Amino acid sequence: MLRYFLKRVLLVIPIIMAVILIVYALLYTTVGANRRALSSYGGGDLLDRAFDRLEIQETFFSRYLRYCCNVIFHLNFGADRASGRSMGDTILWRLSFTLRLSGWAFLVATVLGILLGMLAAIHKDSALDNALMGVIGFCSSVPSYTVALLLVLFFSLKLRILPAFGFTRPGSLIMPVASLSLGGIASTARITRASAIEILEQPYITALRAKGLRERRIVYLHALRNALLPVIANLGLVLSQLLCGSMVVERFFSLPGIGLAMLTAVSGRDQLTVMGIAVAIAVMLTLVNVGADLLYALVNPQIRNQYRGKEGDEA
């Protein structure tokens, strides 16, 4: 398992390099681009003093190297252009934001995702069933932005009893986390539907009842643990289209998170800003997904035995 693990986290470093290659050069090449905000400051003393010594010249991958270790080593993301702070600060804090709103429409989407999809799975092909699966089918298919905007019409507008816009109380997050968790809800019940499904027409699933258990016993203690898995594997998806899908609800309710700040940058043409928003979004949905990885090799037996097999063949 220890191979396993460090092979995943090992693969974070290339791939975040390879991230900030590609939006570095679709930055650095856009037609008006500043490219001297994208490199105004160095590396740090020894890659500075290495291209010192080699007289290597002012270009595009030198720049690119620069930005990488002032990211990776030194989390220098420059200065930021509005507020004169270090931007990864102000990184920080939005993400701080986003995160938290992304969390809590995460675990609303685990939790009822999971829930509705057992319950659609005991009562399989009853009308029950076919209500849950239509009501899942129309969530799926609706936008967050159009149930965001429902939302507002009906508790803001109609009711008066949650703010429309802004952060100003803690149930200001209840219709940003509703709009942004059914897509998630949805997808989390299909799976676990069709994965419990399958493990209740096991033959030990059967021998089970034969002997006498309870089926609350049975679908729970039994049928549960073995139907989360491919749910597991599914985590780290539906957590990354939480993340990215908070960019629109932010937008809509006005939420200082990072996905505002982004669009912010852009209309404004803040170029280091979008770039280091950019980086630090790639970083944490590659460490999501690494981390979706490793939750699932934890509860597969099937990932632990294969190279607990390979270390004691290397042994």
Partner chain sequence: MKKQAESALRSGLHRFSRNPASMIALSVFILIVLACLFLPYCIKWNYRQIDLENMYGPPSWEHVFGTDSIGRDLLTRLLYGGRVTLGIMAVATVLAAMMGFGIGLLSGTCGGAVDFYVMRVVDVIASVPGVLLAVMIEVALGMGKGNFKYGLAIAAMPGIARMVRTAVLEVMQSEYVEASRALGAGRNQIIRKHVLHNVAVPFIIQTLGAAAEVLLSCTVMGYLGLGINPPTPEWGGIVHDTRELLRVYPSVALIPSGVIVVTEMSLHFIGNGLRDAFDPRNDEK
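Please show me the structure of the same protein in the form predicted in complex with the partner chain, now that we have looked at it in the form predicted on its own.
Chain alone follows, minus partners and molecules.
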């Protein structure tokens, strides 16, 4: 088990470097375009010196490696062009807000998704199942900006009980979390339903029924545990959806998260910030994926036994 953990954790560094490489290579191409655009204003000599100072003459890979080292070991993303301060601090602060928002959405999506999925699976092919599948289909189809629009229309403009933007007043995170979590609810519910249906048809469930256990006990104690494996494998994907969605929701509700920072940087053509944020999000998702893998291995008896067997052989 320990060997599996070590192997998986050590694999994180090359994966993170590869993720940074993708982002870096994509945005590296814009440097030449910037230089061309700037030199069309004249002042070539001055420009050359400025670019020399910024070490743009170096080769791609040496710059990439230094950027990697800075990010991985020092959390140093360079200086923020807008404020002149360290971008790492800005990103961390923004990220902490987004994590609060998407953390709540993640919790809501996972809990509600599992509940709805189990409910649909237990009552498979009944009217309730069909209705739930309709609701789930709707949840996954409706864009978060439409949900946000409807919520604001109803709760802020009509009932006047929830603030339409900002994050300081009580209850101000309710509508953002609600509009963000719908997609996650849908995908979690769909996966839970599919895997629970499969598990409930297994012979060991029939054996439990034959033994006379109560249905509720069978479902929530014995079936749920195994049905959750695919859900755990999908956690990283849900979080990635949430982080993408937070761009829309933060913009809509004027929340100072990383999505809004990204949009500001894009419209300001601030490639270094775009790069920093993209790298931060991708690295975080990689870590979450590894965490999900480890959790999966921890709760999945198949993988656990596989490695236990190996260690036993060696001993």
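Positions refer to the first chain, counted from 1. Remember, it's a predicted structure, so these values are computed and weren't measured experimentally.
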Practice problem: Going by the rigid parts that rotate relative to each other between the two forms, point to the one of Leu260, Gly245, Ser195, Ile185 at the hinge. | Solution: Leu260
